[in-house]
Amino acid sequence: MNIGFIGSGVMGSALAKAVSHSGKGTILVSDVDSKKAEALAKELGGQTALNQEIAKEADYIFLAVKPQYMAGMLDGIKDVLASRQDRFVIVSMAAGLTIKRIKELAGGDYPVIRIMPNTPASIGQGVVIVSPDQLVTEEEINLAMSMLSPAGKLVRLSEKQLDAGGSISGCGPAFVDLFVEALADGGVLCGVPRKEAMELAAQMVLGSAALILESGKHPGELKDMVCSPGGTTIEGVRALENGGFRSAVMEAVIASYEKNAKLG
């Protein structure tokens, strides 16, 4: 089986590596920057190809192109897609572009799966939201999810839920990065060396997230377990609430979701 990636940017490379680890087929890579494509193909033991070659030969065609460039890219391969007599599946990771819009740009009613990955997928600790249309068979969905499983946790959502979910898991790493940086800055201000402050903050976030998932307890319950009466933690929580912390996080998710709606 040939698995093609058109685009080898941050997310395209991360998912290509994950799919390569699944051992499901030969990886074909194209990119406007041929050196990037060559480097990725060499790393994965795959092959470089032109967009048109991937459109002609790949069983799964991953579109790792920014939304603003999708129309031009698909215009360049839609005649090749139309000439195919065999079955293939298009997998788009472009934010804001609906399955219907991808089909319009591709020039045909092809089977399409929308996915929304995040950057931790590059180390196998990511989240990939999967949203297939009705033309994709269960067998094809299962195969796609098997290919993507080395990237991390897979969550299947309806397309109408995908953009909202992506605003949490796809945009969320940037929000968490800001939080970790701010925690470390606070530690530095209080006298902790920068390197150690960053390690403390990052490991704390990692462990806290694992505890939520593994314990099954509500985050509020876990928060209460740390907040002793009259203690230091509840004083910090008070400071966060005074700063509108929870509201700011909610607004960040909403802002990302509304921006998604404008990209199509």
Ligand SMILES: NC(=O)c1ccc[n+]([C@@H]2O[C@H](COP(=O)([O-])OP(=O)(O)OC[C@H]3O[C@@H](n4cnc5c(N)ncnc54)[C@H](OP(=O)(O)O)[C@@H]3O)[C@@H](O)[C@H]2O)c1
The other form holds:
Amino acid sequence: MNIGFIGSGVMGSALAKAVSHSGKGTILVSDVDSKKAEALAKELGGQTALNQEIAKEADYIFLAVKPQYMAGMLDGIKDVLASRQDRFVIVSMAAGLTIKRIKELAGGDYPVIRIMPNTPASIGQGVVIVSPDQLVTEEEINLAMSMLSPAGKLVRLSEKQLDAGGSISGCGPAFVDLFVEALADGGVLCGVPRKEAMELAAQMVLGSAALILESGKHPGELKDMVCSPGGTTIEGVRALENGGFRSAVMEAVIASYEKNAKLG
Ligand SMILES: NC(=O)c1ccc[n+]([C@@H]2O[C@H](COP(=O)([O-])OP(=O)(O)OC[C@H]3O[C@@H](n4cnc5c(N)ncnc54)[C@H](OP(=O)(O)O)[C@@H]3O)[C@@H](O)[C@H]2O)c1
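Beyond the form predicted on its own, can we have the form predicted in complex with the ligand?
After this comes the whole thing, all chains and molecules, with the earlier chain placed first.
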């Protein structure tokens, strides 16, 4: 089986690595920057190709260019797609572009799976939301999910939920990065060396997230376990609430979701 990636940037390369680890097929990669595609193909033991070659030969065609470049890129391959007699599946990871829009741009009612990955997929710790359209068979969905499984956790949602979910898991790494950086800054201000402050912050976030998932406990309950009466942590919680922390985080998710809706 040929599995093609059009776009070898941040997300295309992260998912191409994961799919390569699944051993499900030969990886073909393209990019306007041929050096980028060559480096990725070399790393994965795959092959470089032109967009049109991927459009012609890949059984699964992953579209990994920025949403604003999707129309131009698909315009360049739609004649090749239209001339194919064999079965193929398009997998789009573009934020905000609906399955309907991808089909319009690709020029045909092809089977399309929309996915929403995130950057931790590059180390197998990601979340990939998967939303297939009705033309994709269960067998094809299962195959796509098994090739993506080395990227991390897979969550199947409806397309409408994908946009909302992606505002948490797709955009969220940037929100968490800000949080970690700010925690470390606070520690530095209080005298912890930068490197150690960053390690403490990142490992704490990793461990806290794992504890939520493994214990199945509500985060509020876990928060209460850290806050002794009259203690130090509850003072920090008060400071966060004063700064509108929870509201700011909710607004971040909503802002990303609303921007998603404008991209389509
Ligand atoms: N980054 C994330 O965290 C994230 C999360 C979820 C979903 N996504 C989605 O993943 C997709 C890719 O995003 P990204 O962050 O990986 O972007 P990126 O790093 O810019 O990668 C896209 C790559 O595609 C290349 N490209 C542009 N037009 C092309 C064309 N016509 N043919 C072949 N290659 C082309 C770009 O080259 P140039 O750099 O020269 O333009 C770039 O190397 C987007 O649709 C985005 O919505 C990203």
